[in-house]
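Given as structure tokens, the chain that follows is alone and in the form predicted on its own.
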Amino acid sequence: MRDDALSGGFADTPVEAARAFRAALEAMARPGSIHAVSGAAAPEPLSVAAAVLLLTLCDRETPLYLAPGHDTEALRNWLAFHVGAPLVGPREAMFAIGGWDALAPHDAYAIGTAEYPDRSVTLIVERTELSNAGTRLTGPGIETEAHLSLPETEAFQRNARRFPLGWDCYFTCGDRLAALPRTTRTEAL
């Protein structure tokens, strides 16, 4: 393992994953809402945001997927000294990380079942442009309705259909992150 596998962690785990959490929980509780992170460093491609996400929601006991172009030496290292989250399949994953392309397809992953629903993957999307503007969201947690630069809308559709079944999503872009959960309904403009 090589010396930058160690660092990068939070500086001060306790007060900067309670910020992480909090973020990630009001992403995810008001989709479309752009929130920004830190404390985090990752080997590329890990954006900060994500690399938060990581050190916020998963543990030794939380499958991780990571997709093609994120599974490299270096950040399965760093992953394996700060997280320690077994290294899995799409089928087997709680998370899934990657750019949207990489991620497909994206019905190989994990909805839930009927007893479960909750038995379903989180899928952490990194993009290159983040961005209140694109895609309509309307659904629990947005008043009247939102905005927010998705990668696509129909697989967002499809998605949504499921409900209770279907992934939930987190979008990062550098030190920002956002969540489409799969309560939310998605129009193209």
Contents of the next structure:
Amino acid sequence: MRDDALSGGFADTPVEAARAFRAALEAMARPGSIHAVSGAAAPEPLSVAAAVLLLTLCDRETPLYLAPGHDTEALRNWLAFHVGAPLVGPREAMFAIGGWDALAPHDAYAIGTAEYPDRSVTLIVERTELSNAGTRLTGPGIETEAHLSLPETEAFQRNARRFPLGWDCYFTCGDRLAALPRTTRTEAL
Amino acid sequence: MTAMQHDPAYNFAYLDEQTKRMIRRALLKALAIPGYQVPFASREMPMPYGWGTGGVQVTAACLTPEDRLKVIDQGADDTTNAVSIRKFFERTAGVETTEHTVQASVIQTRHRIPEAPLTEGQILVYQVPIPEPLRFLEPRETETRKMHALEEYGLIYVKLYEDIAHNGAISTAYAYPVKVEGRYVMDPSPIPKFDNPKLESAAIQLFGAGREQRIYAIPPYTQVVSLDFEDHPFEPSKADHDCDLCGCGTSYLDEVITDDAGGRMFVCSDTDFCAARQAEGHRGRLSGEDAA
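Mind sharing the form predicted in complex with its partner chain? What's above is the form predicted on its own.
What follows is the whole complex; the chain from before opens it.
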């Protein structure tokens, strides 16, 4: 148990976090683009990509919500050692992690305020499948159109209608990640 | 590319990791809300405010060891500011630097967009002095924040209208306000309005204002419209000359006083663009005299 919690972080944090962030930045700037990341190994069920995102973006200043399925003792211990983020409920969270259904209800999260729309949650959605197929994406960051295998489209359409309020999403699957900011318009095919 | 090492006395890219995480979170929210100014806890940097502390912090948060960095000041690679920032990152991040736009993966700029079209995979980082486009019209931050929230941009149109009433044309020549993706009015930093059409780009554009503690962004392929009126459409303008060194008639020009008898010349503000054209054999009005 303790060995599990102590290992699996970045070996060379400044450089590995920099590379991981560039992947996260490119993903958010170009919705639907899929990027591979590496350098982290967290206890099940956290994927490599989700672990990399947490190591790169979260610290003691970012309240984190673990959705059912991800709220395990092994993972809590790992996060306490490597990230140090306070664990909170959905409403107070700056980051939330879990499967799409486990994160429900998706209206429970902070979507920012009219004056500070940036004070909103970033959802890290663990997926068993991530590919450039399915839902059609258009909007900022996309030249013509992109495609991404989303769990559904209705919740994302509702989220986009609230712009400039809303939450933003990362999707993680194994060592790959993609992102969907609130500006992206989604259309089921 | 791994031949260069950063000075081990510094953390990679100077900033500590917690600061970088804070800036990175702000950058991601800035991309998610194009044109909106995200507050961030700007740090003291080892250079004075006004020398690009905001841009330097954004660059530091984005750099990887594999990057190749270009820094320009008003289009020039060889000014004190640009040289100093390049040296700063050569030492603290060990990254390679370049003066060629096409070879750079990260470009930090003060007040210009390079002439060569930017591509996917490139990041343009702007140094921003005053990020708030409404600041000179309304000094209170509480009020300008409310105006952005309510999309209340009447005041800035009044300013442009007064330009026309007084001068017959919109006289704002730099830091010309734009509307991003139909929502937020944004200050593109003091770039000449000649550069405004290039804000719609394939590259990622990030803006850092160190003293004012704001970060904002324009994702690739995002709609950026310069504010104007139907009967006074926006016009990107430049000096009505050709470059005296490379002969280019379409690039943005600097006017250089050459003597105390009224002599002057016009040269490309983008030094890399001008040098590349001269290397290709293009010649301007004064290149003969300058040839050594």
